[in-house]
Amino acid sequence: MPDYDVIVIGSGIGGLTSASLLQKRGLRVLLLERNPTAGGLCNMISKNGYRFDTGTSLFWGFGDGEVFHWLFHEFNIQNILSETESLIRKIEPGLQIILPNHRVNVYSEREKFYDEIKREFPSDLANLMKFYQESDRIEGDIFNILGNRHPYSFKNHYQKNNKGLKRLYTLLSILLKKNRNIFQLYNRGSRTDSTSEIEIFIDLQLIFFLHKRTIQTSLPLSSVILGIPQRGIYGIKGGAAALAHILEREFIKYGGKGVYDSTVEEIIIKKRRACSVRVRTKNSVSDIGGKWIIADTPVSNIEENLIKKKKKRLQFSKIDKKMGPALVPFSVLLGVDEKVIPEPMGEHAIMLRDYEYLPEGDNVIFVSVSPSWDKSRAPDGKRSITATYFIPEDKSSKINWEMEKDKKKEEMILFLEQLMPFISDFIDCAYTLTPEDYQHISLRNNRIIRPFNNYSNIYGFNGLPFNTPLKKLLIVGDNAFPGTGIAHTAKSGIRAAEYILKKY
């Protein structure tokens, strides 16, 4: 008898929910992870009395009948959504775009969010209105009709008496959308050769959480991406390590067993079917055998690292290819004085530095800041700051990053100057985070982020699947469900979790 029903491979948000909710359901799961502790890329790194968020800062899937509201209640802990719990809160503006003439608030209530656009695009403001009107009703189509395949929708809220008419038409609306650009539903028409001011606006919007520009990205994910700030976008005191936290504590609440600094070595294959898991905690190697076992880990690591005996390929690139060029970050790690952060900033910025260039690589950088209300983050009048951008694996290959760090972390310092004047005389402490150092925090083989090639099949239309060519291993995280979103990754969990209790 195999020794546990379910093994998960590494600890990362997908992981975590998959373990916990499987424990919760009565099987026996066995969490490995190779970290000393549990989170992935949602962890922290603590310098000089300041902690900044490793990976993800950004969060959303907590509203009504989202991912998170769902998991919560599963568990029965919905209260730490509550307002006296003041553990997760929304955050208003969610989002700040930052082009070299303009300067937008993006605020959950479009009328506020309106009222930005009159100020900085007056003459563009009636398009731009019926723009995000029309965008938002095909986000609400989507959200409501398609409820699981959404991502971040969990129920399906149409009446049950309009249920099947209104799913038919809107998926056939949808499917008709799929290959239009969303920049087709603003009244100046096609893209023309010379990229507007406007173009670039709806492009960051894109980018800040797809890594994807308007002409890259299908209509119906456009909408839905578009939709996150309305829906509304949320901080967590402790950042993405505290929510990490909250899914090991239910997991082991419920009876799991969960081993850290343990190294999955290989994946024990017979007959084309994963059967156990040979790990090496300190000095002893051990095979475990598993009924089914989820790997919280990139494809190209399983393929290349974890499945040693195979006399021809399993396929895996077949997933792969359904991803774009990988991305590598490079962060620059601030503790400032809270007096130079501008208000209304809110906590998260995205800036275009030169309209010169593209928007992409380093000419667009992403600027986290910690809320002024979690004091975990901060000395008090402090607050931390993780500036980042993101460039193609090929092109960061061809820097020395041990000679180059500290000069690139002073020119991102030099651009934050635009963003928040005379940061550099408020500066108590600066730290860089380079491609090396995120390989070696996020364990992968090299490819830190992986961005989607085909976003028009993300709603069920030939998704990404999260079984793989091994019969019995299941993927989850941000390779097995199109974004690089925490939600995503929550809901790939949530679908491997379900699978596998179907098939007991």
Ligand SMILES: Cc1cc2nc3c(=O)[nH]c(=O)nc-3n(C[C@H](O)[C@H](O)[C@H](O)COP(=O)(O)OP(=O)(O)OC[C@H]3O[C@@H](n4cnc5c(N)ncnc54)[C@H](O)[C@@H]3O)c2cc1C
Second form
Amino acid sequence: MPDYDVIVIGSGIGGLTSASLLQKRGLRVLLLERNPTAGGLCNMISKNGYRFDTGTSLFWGFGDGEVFHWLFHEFNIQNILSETESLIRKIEPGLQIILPNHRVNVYSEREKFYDEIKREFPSDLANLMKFYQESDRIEGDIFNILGNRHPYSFKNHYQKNNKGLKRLYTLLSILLKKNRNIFQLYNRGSRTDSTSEIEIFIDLQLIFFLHKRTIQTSLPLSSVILGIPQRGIYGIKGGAAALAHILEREFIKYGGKGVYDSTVEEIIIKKRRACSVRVRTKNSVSDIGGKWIIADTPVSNIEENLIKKKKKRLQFSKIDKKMGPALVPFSVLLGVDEKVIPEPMGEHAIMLRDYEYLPEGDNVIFVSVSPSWDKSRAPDGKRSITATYFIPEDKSSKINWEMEKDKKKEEMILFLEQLMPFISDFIDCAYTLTPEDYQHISLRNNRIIRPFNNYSNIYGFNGLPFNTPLKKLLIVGDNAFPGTGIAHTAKSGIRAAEYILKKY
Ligand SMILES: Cc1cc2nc3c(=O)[nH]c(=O)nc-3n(C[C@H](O)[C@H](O)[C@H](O)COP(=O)(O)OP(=O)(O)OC[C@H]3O[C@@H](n4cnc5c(N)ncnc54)[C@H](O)[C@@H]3O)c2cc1C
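Form predicted alone already given; the form predicted together with this ligand follows:
So here's everything in the complex, that chain up top.
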């Protein structure tokens, strides 16, 4: 008899979602985590009275019918979304796009967003409105189609009698658009002098959530991404770690067992099935059996670290190769006086260092500021800031980060002067998170972020790659579901849990 029904390797949002759901539904679940705390990339670093994000700082998926909304209902803790609890709050504007001569706030209400466009790009207003309306229509269709197949999504709003036919029709029309990109919607209108500026404006909205430019993204996927702010961008009191803590608490409440400071060193295979894991806790090593194993770690980690059989490793390596190039982050963490933060900036901004170059790599800077209402993140009158860029893995491997991190930190601060004048004079403390630090936090091999390749035939739009070449081994996490954010990561966790529950 295996010791557990399910063993979950890793307590990122993907692993925590699966573990807590399965435990609540009555299965015996063991959660194994290498770090001393849960959360993976959803963690915080405490220094000098400040608490900094380790990356994850902008949240979505909490709106009506969205993934966390569903999850919290499932655990009967939906009150944490209520305004009175004030734990999770919608942020307005969700995002600010910064161009050399423009600052555009992306509000959840389209009318308010159109007012911004009217102010910044008056001659493009009509085209852009048509563009967003068409994009929103596609996004709405996708949301409703998924609603029928996903418990966490929306109810279907089609008439009962021809529901099936309408779904089929919408699905077909979306599939036909798969190989088109969203500029084909925009360029239907006449090109104006500002077209290239508009292209960067739309690129930056996609890059913020997807790390892909418009020409690299299919029409259905870009519509979903451009629709995120409309469904709501949120802030969490206590940051990403608070979300991980909520899921961990539910897991424990229903009797789940979490073991920390424990590294899974091998997934043991018998008769082509994953049947147990070899775990190291300090100096002791033990084998623990599970009917199912869920790995909250990328395919490349499974291949390189966890599977010893050569033939099986090869199968994982084939999947990994299809996933496209990886990115690694570099972040500068700053504790600052809040008076340097310009009032209209909001909590999240994206901009280019140099608008003469393409919006990619270290040319794109993501800036997140802790919300003024979250007093747990900084001393009174102060704020914590995380400024990040992502560069290709092969470029990063040529950099000696230990030697260069201070120089790169200074460069970042100098750059931030453009966004927050005089910031250098108001910094209390400054730290860096290099790609190696991120590797350590997530235990990922050097491929920290794998932007989802939506043209790839391994996943396809809304693909479900949780099945692996090994029987009884499922994979969750941001490598296992389209999109590179916690909402998609949680979805991957739900899908894997549902799959196992169906087999019981
Ligand atoms: C710089 C940066 C900024 C980001 N910003 C945002 C954002 O603003 N909004 C957003 O939604 N998303 C953001 N993301 C993405 C988001 O953080 C991730 O998609 C999500 O947290 C990944 O969760 P996960 O479950 O896939 O895995 P992870 O968070 O990587 O967790 C995996 C866990 O498994 C453990 N583990 C792995 N292997 C083993 C093993 N063998 N034994 C034991 N334990 C193991 C690790 O220690 C880790 O705790 C950002 C990511 C980065 C890097």
